[in-house]
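Presented below, as structure tokens, is a lone chain in the form predicted alone.
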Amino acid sequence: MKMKRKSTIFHPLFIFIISQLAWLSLLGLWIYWFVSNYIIFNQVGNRLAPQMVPKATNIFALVLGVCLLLFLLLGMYLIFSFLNRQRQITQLYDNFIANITHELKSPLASIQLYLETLNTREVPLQRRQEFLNLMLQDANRLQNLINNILQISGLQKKINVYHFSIYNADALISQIIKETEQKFKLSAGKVRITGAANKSIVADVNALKMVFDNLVDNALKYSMNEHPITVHLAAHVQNVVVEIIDRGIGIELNDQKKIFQKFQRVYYSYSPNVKGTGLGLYLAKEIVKYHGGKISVYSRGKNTGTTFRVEFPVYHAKKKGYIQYLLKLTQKNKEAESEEFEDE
């Protein structure tokens, strides 16, 4: 009981709470003073010796020191707002910690329960095949998560190297959803593809990889029923749209734009027991955005579904423009890879 009291007398809201009301008791402590002093000289001020009275009211230095005392004021709302923010954060990455150790400890126990069994039984053929894929599985996931992170750790220091280049939209982003079928071992007629998007555009294949098995992997889990996964393919002059459209628990409009920040994870009442680090749609938005396109989400609630929208520009063959700037850096990542190997 005491350390709790401790810990709310010493709270960050508690202080400024206190900080505030000092502040503002002081300055109706000086109000009050002028006014006081002010009614006073006008009552007897015909009775005082001259040099006593002021030949004016000099209501200067109580403007300036309003004005002082509220820009003080602001400046301490603004350190506040500053240090609560950064405690937000400090929360954000304990949880997304204890998210990850348990994502990590999580598959390598089961690959570590099952070599154990293998090592120490008899295990037959069909069973052991059975153990082998899922310790794969496994791995996979283990792999996944450690090329998510490296991932956002070069995102921030800028030393992802991509290797861009022109794909026709459709067939890419058709040849992608099977590969994530695949990896998930998703039963047929799971995900569907509609639609068609007959455009070029300039990818990262890997990239976009990492963007799609983010988003199908974040729509089975947060869809507690047998409706499939639809991904719808447009094409429009001047972009490629991607809509991974899910029938699952649906996402509160006040949370439709936190969930693409890092660390970020939303719970409600209803939510399955889900795990993850919050990183997924962190990515997917942050390697779209160096596509050049841009990522969004829309919900109507409670059990109505999720919709992803992704756009890629569509390309154009011009000299000038970002797209073209990607196209420059991949040649230059080859080159300087190239010297590198000549030089080993």
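Model, not experiment: these values are computed from the prediction. We call the rigid core whatever largest set of C-alpha positions still superposes within 1.5 Å between the two forms. Positions refer to the first chain, counted from 1. First, how it differs from the form predicted together with adenosine-5'-diphosphate.
Core-superposed comparison between these two forms: the Cα of residue 262 travels less than 2 Å. Residue 241 is not among the residues whose C-alpha shifts by 2 Å or more between these two forms once the rigid core is aligned; its shift stays under 2 Å.
Residue 253: CA moves less than 2 Å between these two forms after rigid-core fitting.
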Given for the second form:
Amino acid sequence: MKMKRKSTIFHPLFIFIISQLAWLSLLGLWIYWFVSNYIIFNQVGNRLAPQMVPKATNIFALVLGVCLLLFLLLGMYLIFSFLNRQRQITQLYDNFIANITHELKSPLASIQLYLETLNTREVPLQRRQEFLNLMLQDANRLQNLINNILQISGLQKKINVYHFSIYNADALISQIIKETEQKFKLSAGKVRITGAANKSIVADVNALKMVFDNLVDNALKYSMNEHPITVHLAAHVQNVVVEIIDRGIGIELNDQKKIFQKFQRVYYSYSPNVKGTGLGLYLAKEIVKYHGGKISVYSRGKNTGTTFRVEFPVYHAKKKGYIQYLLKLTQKNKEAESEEFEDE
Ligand code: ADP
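If the structure you just shared is the form predicted alone, then what does the corresponding form predicted together with adenosine-5'-diphosphate look like?
Once more the chain from above appears, this time first in line as the rest of the complex follows.
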């Protein structure tokens, strides 16, 4: 059954705008009426009781009135922005539901197809291995998606428990990238690691895996798997910098801030037909932020490639601050976990 669409005239935002316009027009009319009759009021007032309203009170009432009006307008503006943002989120959320349905269904359907083929036909050994690899790839994709959703839900409820430790940045990032390559079954040479940081960082390995899985996956997806990508490591005085550089479709300047928002996807006429949920970069940003770092994007637009730059604070044994707090928190969590284990 087809649902009947609500007419736009009853849209809450529309009603809100109309009602605000109504009272503003009323106020305008009152002011117009008062100003046009002011001279008469003044004469009558002066004749009847000139001492009743002293001048200072007049000014006070006027200033207070203007302040209240400004306050009201500010309130209206805030409510309007809030409603507008909610409307955008709902729209993005609707897109997300449509996208995630596809993202869940398509790898599952392909796994099913391979399994049915293997079950009903004689498949040569080499083809069988190929099928198994493809199924593994699809299963990993599904796992990745589910992990992203669980991680975001945990972040929102503030229930994710991270285990931070001190690592050599070069060894850690190389290891993570290697695992990403294996996970997505990437051919040799698809990802190049260059540079070195020679510094230590404090990180949760599993959380960082999610960050780089998403960034590498995106880099390949949006360069249509045609070009290799580079992961470049470097260090500044306070930061370790990891750049993921691709030669793909690029991101227009106007969209570069947007893409880190939840559910946000960007489409261009020249975008390849790749599916996604708009969760990857949001999650990456939140995790990097939790590590005390930041993530940014550089691109000169259409078909000029994209660079995502992830910065982590360098670990200094003597320096007190957020990084030490993360290590202490991990220690506390570990103690609490082992106490729980002993109680059991
Ligand atoms: P998605 O699941 O859509 O890939 P992300 O949050 O990972 O969600 O990315 C958000 C949007 O940012 C994508 O829809 C895409 O338009 C853009 N984007 C991300 N990475 C790249 C990239 N390397 N090159 C071009 N566009 C990108």
